[in-house]
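Encoded as structure tokens, the following chain is the form predicted alone, with no partner shown.
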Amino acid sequence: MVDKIKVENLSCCYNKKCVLDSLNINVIQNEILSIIGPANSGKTTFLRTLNRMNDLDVTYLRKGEVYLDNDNIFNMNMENLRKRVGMLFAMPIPLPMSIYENIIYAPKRLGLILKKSEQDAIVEQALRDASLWNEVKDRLDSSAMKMSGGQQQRLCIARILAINPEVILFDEPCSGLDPISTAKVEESMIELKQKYTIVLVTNNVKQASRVGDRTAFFLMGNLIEIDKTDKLFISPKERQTEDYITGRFG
């Protein structure tokens, strides 16, 4: 098993208030890591901290390194991280046109393809991937904004998908859709994880020990716990850990 990242004594702090306290945590390649634990616990800044997001804050404060490969992500260009390194969020947010043009959107202005029959090849590829090309493949030039909700969530993974990034950070990507898209978006995870490692932040327990190789507990910006997911789930070490998947607290 090869690590993909490299978590070393990473602390980060809002406003001088720490939300994670020297986490050490690595997540191995083509696998997904699930990440749980109650509000407050600091997984959304764990997930944005791997794609640097939270540098857009200004009362953001963070100690300690993060590797991708043996690149220290802090020293990296910004536009090369992105590519390396995509996140969907809880919320699906299309482009205001159409489904082919939402998914080639990114490519284009990366400059990375030319040819219409290059583009063509990235959309198809990137909608098959996201287990939605026999849904849409007839409606390409229709509107974005006119798809479903799980729809609309599977479109983003296959914007991100377009740019063939490594890492894929996905954070409650399904807290907003029914059961039956929420099953939809674990088959498509579970299907990209042999092509991509991936990190998914979720407050479902369920989900977590559905589709996660690994999960990790959570619990006021400390790892508590992370073990093989089916370990976890049925001894885990830590009472704090059991408590929270027996329903105790969070």
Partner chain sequence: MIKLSPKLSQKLSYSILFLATILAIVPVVVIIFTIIKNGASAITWDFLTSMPKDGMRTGGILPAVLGTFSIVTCAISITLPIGVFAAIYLNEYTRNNLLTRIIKLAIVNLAGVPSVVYGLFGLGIFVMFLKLGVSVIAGALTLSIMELPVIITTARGALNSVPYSFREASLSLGVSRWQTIRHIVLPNALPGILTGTILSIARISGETAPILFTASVFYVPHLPHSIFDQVMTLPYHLYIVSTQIPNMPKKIIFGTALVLLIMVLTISFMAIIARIYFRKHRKW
The other form holds:
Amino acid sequence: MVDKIKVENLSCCYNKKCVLDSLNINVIQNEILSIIGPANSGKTTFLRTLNRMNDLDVTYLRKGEVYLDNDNIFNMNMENLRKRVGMLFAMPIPLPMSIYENIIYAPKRLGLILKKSEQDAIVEQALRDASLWNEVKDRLDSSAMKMSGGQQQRLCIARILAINPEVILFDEPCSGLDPISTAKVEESMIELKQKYTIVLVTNNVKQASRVGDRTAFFLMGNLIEIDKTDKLFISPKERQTEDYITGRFG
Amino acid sequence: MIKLSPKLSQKLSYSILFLATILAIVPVVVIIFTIIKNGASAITWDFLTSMPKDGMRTGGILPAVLGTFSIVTCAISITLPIGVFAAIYLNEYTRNNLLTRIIKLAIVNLAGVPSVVYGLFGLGIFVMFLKLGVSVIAGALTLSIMELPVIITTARGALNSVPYSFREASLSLGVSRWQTIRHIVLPNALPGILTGTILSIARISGETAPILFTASVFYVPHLPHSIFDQVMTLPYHLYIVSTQIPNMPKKIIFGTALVLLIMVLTISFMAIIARIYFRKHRKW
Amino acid sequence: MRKIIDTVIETVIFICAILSIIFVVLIFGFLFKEGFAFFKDFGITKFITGKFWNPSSNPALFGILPLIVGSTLVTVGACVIAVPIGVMTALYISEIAPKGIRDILKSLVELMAAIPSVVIGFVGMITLVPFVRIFFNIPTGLTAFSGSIMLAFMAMPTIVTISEDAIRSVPWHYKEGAFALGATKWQTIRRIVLKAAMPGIIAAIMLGIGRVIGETMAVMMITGNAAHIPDSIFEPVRTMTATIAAEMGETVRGDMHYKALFAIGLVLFVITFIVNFIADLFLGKSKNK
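For the form predicted in complex with its partner chain instead of the form predicted alone, what are the coordinates?
What follows is the entire complex, opening with the chain shown before.
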């Protein structure tokens, strides 16, 4: 049980309105950590801090440290960090280009591949790992904007896999999807944890119970409780956690 | 005063507004119609491709056409990259801070400077101070500064139209900021930038005051062959033949005006076509 | 490698961005340098309040009062014509015109902006000028009045387009409230829409004025270019812009006359700076709504 990510005393504010209050949490290698909590609990802010997407926002202020394999991520080069920690957004965001180009876009820019034969191999592998290969192998050159929502979200997963990250962050990845597409994304998530460490933020308590190895409950910028998923769902220690997972608020 | 019923007063007001609209449009139609009607017969192949003769009173306008073409080409190739880069800085690299506010104020100010003042400035800095002389390049530099605020404003609009999520997606993959701009933002903003650029080309083709003392001269007996040449230009030529030469045949004046008008309107029309085309083939 | 390219490009981008500031400073600097030298030699009060502009007399006279009067007269005249017509046109296009012809009307108004000012000046010279001379039975049609008419139409696209934007951005619920009280559409437009769109309309007018003050070629071709203080708008006048454009060719580079024209440029620069600054303030106000 090795800690992949260690968070120490992390506080985050936007325009002096604080959404996270001295958070301490760890993420174990090759686990799926689900984070649940009502709106404004700070869970998305937490996720976006892990690959420093929040740094784009000038009103964002942060205190505390985050370590990835003992390297402080705030001392790391931003691009290197994001290469190691990929992120999947709530809404699928395919780039306006073909399926094939979507996959090789980042590896090309990062200088990971040079030869055409390598490209083909990477595209196929990434699409297979995201269980999309069979659906799109005959139309790799068609526009990614024309795929269905579920396919687009899995394409976005494939795009992350192509740069071979260590951690993947999922930000409510199924909020816009139908139940069948959701099931497919969840399936690939469970397969992916063999190779990657996964942090999943979700509004869907059931989803957390289905895929999470451990689950953390956030409320108003505080970590209320974190435990093995079955333990947290069957016998939560805190009253607030119980209220939330049984649907009494949120 | 008679009190009108609301219904009647509405009818009356609408008619007045309609008349005002007609009044606003009539001059455009009159101008275009007058020029076409009187100038069409002057346009011959010979008129477009020969030198002016007999103190401009016969012959063609070739050197003026080529002069305008060379100045506009130079000006746009200078102003386009600068304008697009400046727009990228304002849109992609910073949010509101003191520096960007000063830059924006400078842009607003540049946009309002009268064209003849640009002419003065061009004369002072390019012709005299940098010793470029009255030349294509001095005129082009002057025009390029004049057009800079327009290019920056349209380029910013085009950059803004690219969804923010594309940038986020690209950055989240570890792609650097500039690479994101270069490979995602710019290609998708290109249609808007292109349309704006074509409109700018149309606008500066017809400008006279900025090149009055920086590039244009009354008459040059040969075609332009270097950017350090002084040249004849179409708008200045029209000014000359319509005001400075006594007993000028009307046909030549109208012909010159028509060529200038067709040139400017055709380019503007191309921009409109381009805009419609790009809107239809939008990728997102 | 990626890092190096990024740093180089980002430096270039930054330089391009601050070029706008540099250009404004340079423009002001060059105008100021020549203009200041002129003020020192000739005297700034004599320049501003002098009633005679005659560079070739002995001693040369550089009083820009007649030019300021010329510019002001033409500008005010143009506004009197362009503002009501422009705002009414904007109202018609945005609120009343049937959808089908709205875009056609708009493009026709904007078409005026695409026509080069020498072309407009030339057509004015051969149509408007003789008409004014015959209609008012005056010795010449090259008058401030003709110039005002021509400039009014040149300012029209600016006034109409920006006013129309402002009118169209008036929130729907403003109108809804008035309709609910039983007001007719016209009453709503007059009392509610016009009032709410006012900052944008003022900005449009200011930008139109900026355009009129700076206009050169058409004015030079139509207003007759007589540098004296006129008794009425049916006399020839000469504007500041036309003076620069017409006389720069005759000057010896660096002499008093040359510097005097730069001093006029400086005055123009300051005036347009103020006008555009005010316009920008109102634009910001109208957008914040």
